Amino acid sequence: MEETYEIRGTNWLDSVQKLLASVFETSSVTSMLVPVRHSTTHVLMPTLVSDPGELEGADPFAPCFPLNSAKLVSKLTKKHSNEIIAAVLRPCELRALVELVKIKQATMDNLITISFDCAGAYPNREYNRTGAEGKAAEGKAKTLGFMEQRLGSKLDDDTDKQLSTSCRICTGPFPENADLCITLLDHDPGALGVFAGTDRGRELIMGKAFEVKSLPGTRADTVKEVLQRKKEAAKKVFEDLAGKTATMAGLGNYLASCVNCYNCRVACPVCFCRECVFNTDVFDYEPFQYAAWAKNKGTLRMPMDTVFFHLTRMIHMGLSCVGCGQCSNACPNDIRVAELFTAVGKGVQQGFGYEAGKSMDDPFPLSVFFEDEFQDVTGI
């Protein structure tokens, strides 16, 4: 077992702020990515802090959940920088660091990775009707009644019908594999643990100012309990959804108000091509040939190609999709995309014995040929 140590300040925020305040100064990090209040809209987004004052505004507890930050992190970190950078993350943005990491889009090399016990995130829409964003002590409060229901509850579902599906049905809301990882079940309100994922981050948090503490010796026992609640949730869903899309018209219809917006390939943490296939001429049709189509079956979806988008889509990220739901919140139509796209991901993930983003020493099942797989499909 890790040794923990424990920081306690007037609330969860406070103490947070406590800890990244802290790496700031016993560490050689120059900025830290961290979801921040902007000081004038009080919008939260992830910032790029250099100046440890700025961390009054941080919020990474927050149901707040606008985009996936590995996307942010690959900017960063790509290219070689002499900058020690930090990041908070999701275990959801973890993972999805791991696979742009495996496919050479990110680096570990300089940054440092901080992660914690997620409780989940509404709807960018929900959360934005909630009125959280303005005013920061509007927010403040909105995040600290959050958790206080999400940690009294030991992170069950069923007391909080705003949140998203995505965290409804994740089974990896846990850190692993972050250099530093935040533990807040089972403490006292207010107080968090904190653990070393990595020989980095035993390094980093060795002979700091806090309190050395054993891990609440519940904590296994919640975490198993929390993980079965939402493996059975996730089967519920997957299992109606097989239902509706089962079939090529009923995926179809599951994708019906599909508008070509590629708002869910924008926001997808783990989509990375330099230039898509369907931002190209080769589905640029010329106007006779819609009319030909038209004649031809007497009416014509428009736009086309949403459905051989989607499937495309499906080919490309399956095995690196880590479910954070990113795409449904970017669906300007509400079509539930991140369930459809999770589904795929996972038994496709599972057809390798690969599950994305848990750990760097998996190689990405397309890098790496093993003589006996699938014996079932090669007859040999």
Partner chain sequence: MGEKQGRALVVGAGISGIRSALDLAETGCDVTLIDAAPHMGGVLSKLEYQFPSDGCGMCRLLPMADRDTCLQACLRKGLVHGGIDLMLSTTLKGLEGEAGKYRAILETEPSIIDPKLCTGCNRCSEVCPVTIPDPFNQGLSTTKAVHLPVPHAIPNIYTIDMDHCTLCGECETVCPFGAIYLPGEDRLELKIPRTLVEMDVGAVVLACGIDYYDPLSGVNTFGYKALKDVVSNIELERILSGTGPFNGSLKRPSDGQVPSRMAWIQCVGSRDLEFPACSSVCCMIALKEAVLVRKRSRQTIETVIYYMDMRCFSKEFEAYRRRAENEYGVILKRARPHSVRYDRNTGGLSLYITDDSGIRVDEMFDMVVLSLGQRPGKSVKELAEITGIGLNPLGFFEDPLSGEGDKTGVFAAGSASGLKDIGESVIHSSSASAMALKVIHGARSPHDEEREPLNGFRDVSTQVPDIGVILCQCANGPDIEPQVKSMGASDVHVSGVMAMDRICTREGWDGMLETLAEKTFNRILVLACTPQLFLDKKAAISKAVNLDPAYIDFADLGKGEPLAATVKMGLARIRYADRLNSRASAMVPTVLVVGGGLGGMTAALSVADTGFEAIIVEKESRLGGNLVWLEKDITGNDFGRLLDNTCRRVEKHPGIRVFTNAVVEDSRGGPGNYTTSLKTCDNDSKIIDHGAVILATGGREAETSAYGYGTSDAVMTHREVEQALKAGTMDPVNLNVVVMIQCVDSRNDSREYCSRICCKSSLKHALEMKRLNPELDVYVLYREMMSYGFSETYFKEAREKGVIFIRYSQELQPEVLSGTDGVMVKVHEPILDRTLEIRSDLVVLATGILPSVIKPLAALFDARVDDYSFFKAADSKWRPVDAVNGGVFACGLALGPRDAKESVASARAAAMGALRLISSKSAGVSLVTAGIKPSLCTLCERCIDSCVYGARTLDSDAGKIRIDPVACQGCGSCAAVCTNSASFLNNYLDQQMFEIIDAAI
Second form
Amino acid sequence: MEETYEIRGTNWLDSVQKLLASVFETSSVTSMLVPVRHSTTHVLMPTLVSDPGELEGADPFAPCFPLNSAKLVSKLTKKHSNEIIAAVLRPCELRALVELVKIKQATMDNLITISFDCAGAYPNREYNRTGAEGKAAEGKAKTLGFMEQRLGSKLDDDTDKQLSTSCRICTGPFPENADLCITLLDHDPGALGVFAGTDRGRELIMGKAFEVKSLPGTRADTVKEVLQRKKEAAKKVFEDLAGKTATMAGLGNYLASCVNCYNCRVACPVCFCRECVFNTDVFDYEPFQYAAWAKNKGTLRMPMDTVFFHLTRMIHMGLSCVGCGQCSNACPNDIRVAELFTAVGKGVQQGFGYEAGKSMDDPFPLSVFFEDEFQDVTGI
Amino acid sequence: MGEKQGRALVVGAGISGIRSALDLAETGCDVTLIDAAPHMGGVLSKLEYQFPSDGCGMCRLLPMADRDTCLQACLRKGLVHGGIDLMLSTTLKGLEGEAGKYRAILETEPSIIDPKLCTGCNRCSEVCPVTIPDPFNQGLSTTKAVHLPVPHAIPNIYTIDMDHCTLCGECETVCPFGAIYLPGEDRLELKIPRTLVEMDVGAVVLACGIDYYDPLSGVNTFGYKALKDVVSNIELERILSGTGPFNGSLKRPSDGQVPSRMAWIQCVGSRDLEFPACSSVCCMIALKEAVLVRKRSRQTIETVIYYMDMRCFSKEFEAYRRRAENEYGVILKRARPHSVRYDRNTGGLSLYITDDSGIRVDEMFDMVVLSLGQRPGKSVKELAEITGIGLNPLGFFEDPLSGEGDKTGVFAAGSASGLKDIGESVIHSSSASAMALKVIHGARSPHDEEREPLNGFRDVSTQVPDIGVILCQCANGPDIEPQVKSMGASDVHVSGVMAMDRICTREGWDGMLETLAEKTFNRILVLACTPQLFLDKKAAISKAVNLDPAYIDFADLGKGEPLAATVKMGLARIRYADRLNSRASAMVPTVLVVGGGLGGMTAALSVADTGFEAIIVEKESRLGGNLVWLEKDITGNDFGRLLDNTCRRVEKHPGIRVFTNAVVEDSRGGPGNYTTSLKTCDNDSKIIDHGAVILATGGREAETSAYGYGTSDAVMTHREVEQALKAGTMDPVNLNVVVMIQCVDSRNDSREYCSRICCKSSLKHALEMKRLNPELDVYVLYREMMSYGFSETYFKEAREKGVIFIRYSQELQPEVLSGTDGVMVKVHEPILDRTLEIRSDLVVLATGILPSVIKPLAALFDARVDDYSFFKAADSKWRPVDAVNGGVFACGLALGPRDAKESVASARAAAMGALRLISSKSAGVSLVTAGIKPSLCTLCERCIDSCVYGARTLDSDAGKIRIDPVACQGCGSCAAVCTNSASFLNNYLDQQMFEIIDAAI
Amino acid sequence: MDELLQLKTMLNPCIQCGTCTASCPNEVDMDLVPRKLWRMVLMDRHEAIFDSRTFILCSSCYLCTLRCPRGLPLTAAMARLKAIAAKRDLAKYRKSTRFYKSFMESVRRHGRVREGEFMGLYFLAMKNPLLPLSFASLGIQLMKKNKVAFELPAKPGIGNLDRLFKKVAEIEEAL
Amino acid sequence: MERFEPTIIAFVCNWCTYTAADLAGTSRQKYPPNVRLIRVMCTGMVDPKYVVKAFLSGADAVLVSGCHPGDCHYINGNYKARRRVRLLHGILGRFGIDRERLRLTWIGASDGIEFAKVIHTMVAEIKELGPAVSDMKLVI
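Can I get the form predicted in complex with the partner chain as well, since the one above is the form predicted on its own?
Every chain and every other molecule in the complex is listed next, the one we just looked at coming first.
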């Protein structure tokens, strides 16, 4: 078991800020990507902080998840840079980042990742309605209240109805492979633990003046319990979904209100194309083709290729889906895209013995093959 | 005789002939390819599963550069290449003149069916009343006297077996094209008579292949033909084939039941009195067949191979044998069955055998396969007389170690000069074509020749598609013209639909060309019932209408789809037809050869002899490699002289530059264009531009510490013995007993492969020592004597001279105990089942071959090494000396263990491969080639990973993916992995495929 | 030893494939199967060879000679071994070699075999008074069927094959 | 009711299965006219989009057929195809297009009879199963 060091601040945010500041002190990190509540707009947004003093507004624990930061890390690292940066990421953001690294959209060469026990987040609209308008102090208080309630209930999702579905059914809310992993569960209120998930993290932690304390003995059990609950929740959601989408027509109905705005793909952290194929000339039909289709079928739903688009995205992204739920957040018509993608993603990933974002060492399933595998796929 | 000729004649259109013909055609020669049979493919048209892949892969012989010169289709259908004239049913009847200036007389068999008229409609066969055993299926099934000789051949021209034809005339009457003209009493003249053609050729390649031994001709028939369930290995291949007598299901011929126990009897017609050589391939064939049977039957059929020595002597074969035994449960028994008897009680076949324990047992089987040995091809003798090429005592073409000093322009290729598997045949054929190319290159220096540039066609790439549709119609077919016309009318891109009467006839075809020539379509779609017939005629249309063949396509009305689907799919396909306008950069006409041993020097000479430049890089201070210490081979070839001659030729050759004390440091680029830096002795860097690279890095005798080597002077390796004998420091007269131990550190878990040449080395040294001291006792302790091919005769000779061979097993290895007076060798003798102690003066270890370390070097050129650290060939059968990317070749020991003669052949083959690449002008990028839209590309590099040919690279400076259009083979896997179609495959664009799918539904 | 060396040279090409053994009808009764026997010859295991009854059991059916992939004259080789055994008068094979000898002696004298004399010679040669008893039952059966000639030995010299036998002896000597 | 005649789109590789289809023709192996052959260079180039497109355009089944393992002209395209079809099974299977409707087979150049057999079997089975996406005219 990895050695866990405990940090006790006045509250969780104070503790985490201390930890983040110490990263600046003891490493060559020049800037850090972390959600910061802006003093003027009071909106919480991922922010690149290079002045440790500005960490005062840092609030990675708020139930606010405006976008998946993996995409931002991609911007910061895809091209070569000598700057060493750190990023505070939710576990699902970290998983997305791992997927992006595999497809050369980001690198971890000069990056220190920090993740934490994720208590979940509200849908954007929900959070904005309840929290964002408040002043800095109020926002902070809301976060702490949220934390107290969530950690107190051992992440019992039934006690917080506002929580987004993706977070309810998330089976990976605990950090694993971040350089620094922050534990919150089962610590005393306000305190947090930190352990190294990688060799680089080990180097960082070594010799720090943290108070040594082993992991709370109960943590393993609590984690198990939380995961069990979430798995059951997921099962329910997936079963319900499977019932609704058992046929192509069912899927069509599920997506009926889609207007092909493609916001879901813009929000998707692993959708990495520079321009979606659905926006290219491949789908630039000629007028006579529309006419022919309409004639042929009697009716033609416009915009067309809605189901085609979503199926294609499942094909392209299903294997990399980390279940962050940002697609649902982005949908203007409240289609529950995230459940669909999470369910499909889980299914196909299992089919290849793959778990998106789990490890850099697992190759993307479509990039490798073996001669004598999946014999059952072929044949009549 | 007049001018030197630039045409080559290749006799035999089997694998070897196809390889040679393609080699020569790709290097710019005109080639006439003839075959006595009415179809091409030779024996391979009957064989579908090759070891060690258990598959086919024949199509990998096709050109990789300038792919469009050749029809991109399965080679079982046929070979269509712009530079190759194929003449079937044709034999060589005479040859006069000298190298470079021959006049050949070719005779084409008279034909009763006019190949120009026959469309393969099958009506003749339907009415033919005469049923005959189908020669294609070795008589295991029946066909009609008028039949299709090979079912997949295209064009599918019928033939008549005149030995069985009753001249009833039914077929003649029914043929809708008047293609059949039977001879009769009142018309003795054949419509298409025997024709003689005289032709000027510069060189001749003889690739007439082999025949199989007929068990009925020998003393022991093993019940062949008398017992139905005794079949030859070829017959079994037919039984396993999808086009075979049972449509691919494994049944025994007697009653159509699935057999439960099958036996293979090896060496039927080999290694005996009549044919004292080994047929080299039967062991692997038997293993492969047994594996196929095990796979097919889900391991329910028991398979037993009775063998004398299991000769798995090529690099990957030992591993195959292990897999066959361990994974598939093939049972190998060392025994020679005495005969096959029919058991009346069970209806089975009983074999009397004696196993190792010496007990005679009867084993019951219900099917027995005879592994038939090979014999020289029927025509070999006649061809030898015509061409003056010599025959060896067994009746195969002579195959001298070096062709130097030979004045001939006639070369044997493939198994016609000795028994070879496909891989070896392919190497040997390329070696022959390299020598032929040397003879004719002066007449037609291929790389200087200006090819017809593709941009000579009118440029239609920017024009809106203007499609002309040709509809071929038979008088007796349904009238579909109105339907097609209306479809044409509703498609905005179609500007004309023209119905033609039977373009499969000469008149119809000419009529079509005339009609088309009057129009200015920029896309042409031809609708016909059997478009395969016209696959070789695209060029003719293209010429007639001055249009790049890229814009001409055929649609198949004969596949039984609804007409609308076929037509619309065809239109969708042709509408997007285009040629990428990117150009491949010019080929650098230089070949870099790494390694200056026998292989490297031979390769360099082969390159330079055809007018290209070769550069040899040798890390030692002198050329020669292993030849420096070798004295001679088992057949007595003098290596000292060979080395001197070769070095002298290399040094004097104006086309060869040699860098000794130099190594390759770095390389960039791809097939056709490499820039490589060398580090020379004085630490200078030298930059070389070259189009291809040949790795001739060689290998060495493996070091060992086994059997007390290093602790006793009486334990030596073969290399040391060779050197001592050469230097005269060892005199066998002073020895009484010599023990040679084979397979030292070899064919075990740590080094799986057989080193192939050690058995020959031991035989060589045993015979040499016996010659110098007949009183000497020589013992050879072996596991399997790998005296394949003609070297079997030396095995026999050694036994005759009194060398004692004792077999040992991997489990029960010999022991060597050094003492004060010589060494004591303890070995278990399996026949006597007791341990022998041999007090000997000298123990010689056969330690096998290890490759030089080439992994980093290969990696520089995007080539790989195999599990044993030898060069990894793209395909051990069809592309045995090339890396997948088509720009890197290897020869000699770098490829795997082989003797000097085999090394020379592989070196010439590697040179031929390099010449194929650098002679191609790449006037245009092949039609089906991948491209990229950089504006869409996000540089995820998945396409790079997916490309097996290394055609894609990341240009990190420009932030772009680069595609090498020469390396790209158009498989499209890059397009399929690209999520937003930034990568695409030309002529298979997404939108095009979507339209085709729409059209299909 | 020369005879054995000759035999060895003759058998040198043997590859120990065992076809001879597989084809031999008497193999079941042989203590050394033919393949082993030939191996012994090649290995100069002379004691072992003449400790075995293999060659004496050879009934000269020639199947092994026919099937041998090396075309070795195996039946002749068996005969050579028999000859050597006879020449050396080895005790192990006397029953057999003297049987042959007596047979041939009778033939030499008369130009044909005379059963009575032949058996007499044989019993004499074997110097075993009990031996005739073991043949009694077979003898009676043969006599009943008139298969044994009872007339007294004719005068020596009638049908005499002395010259022929002498010649053969000379040839054998020369071998 | 009219008898249901399914439409099957077959993506066949240029080297092996297309040759087998030709062979089926020259050996007079009849197979039902329900199949539409789309020749591709290699099964490894069959973009999953093509399969989805085929189903959404009204195909009742899709066949992808190429060279036997080890035979691929392009060394390993068929192995890549196998993973892609597995992925498609995983996704389309959730929405009612099960594996009977998306088949991957290896049909070698000499397997003309096998090719005809595969088409026969597939057509018969799809006839049993009924149309694939008949009820979704409006929703796609």
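Numbering follows the first chain given and starts at 1. By rigid core we mean the largest C-alpha set that fits within 1.5 Å across both forms. On a predicted model such as this, the values are computed, not experimentally measured, just so you know.
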- Message: Would residue 266 count as moving between the two forms, using a Cα shift of 2 angstroms or more after superposing the core as the test?
- Response: no
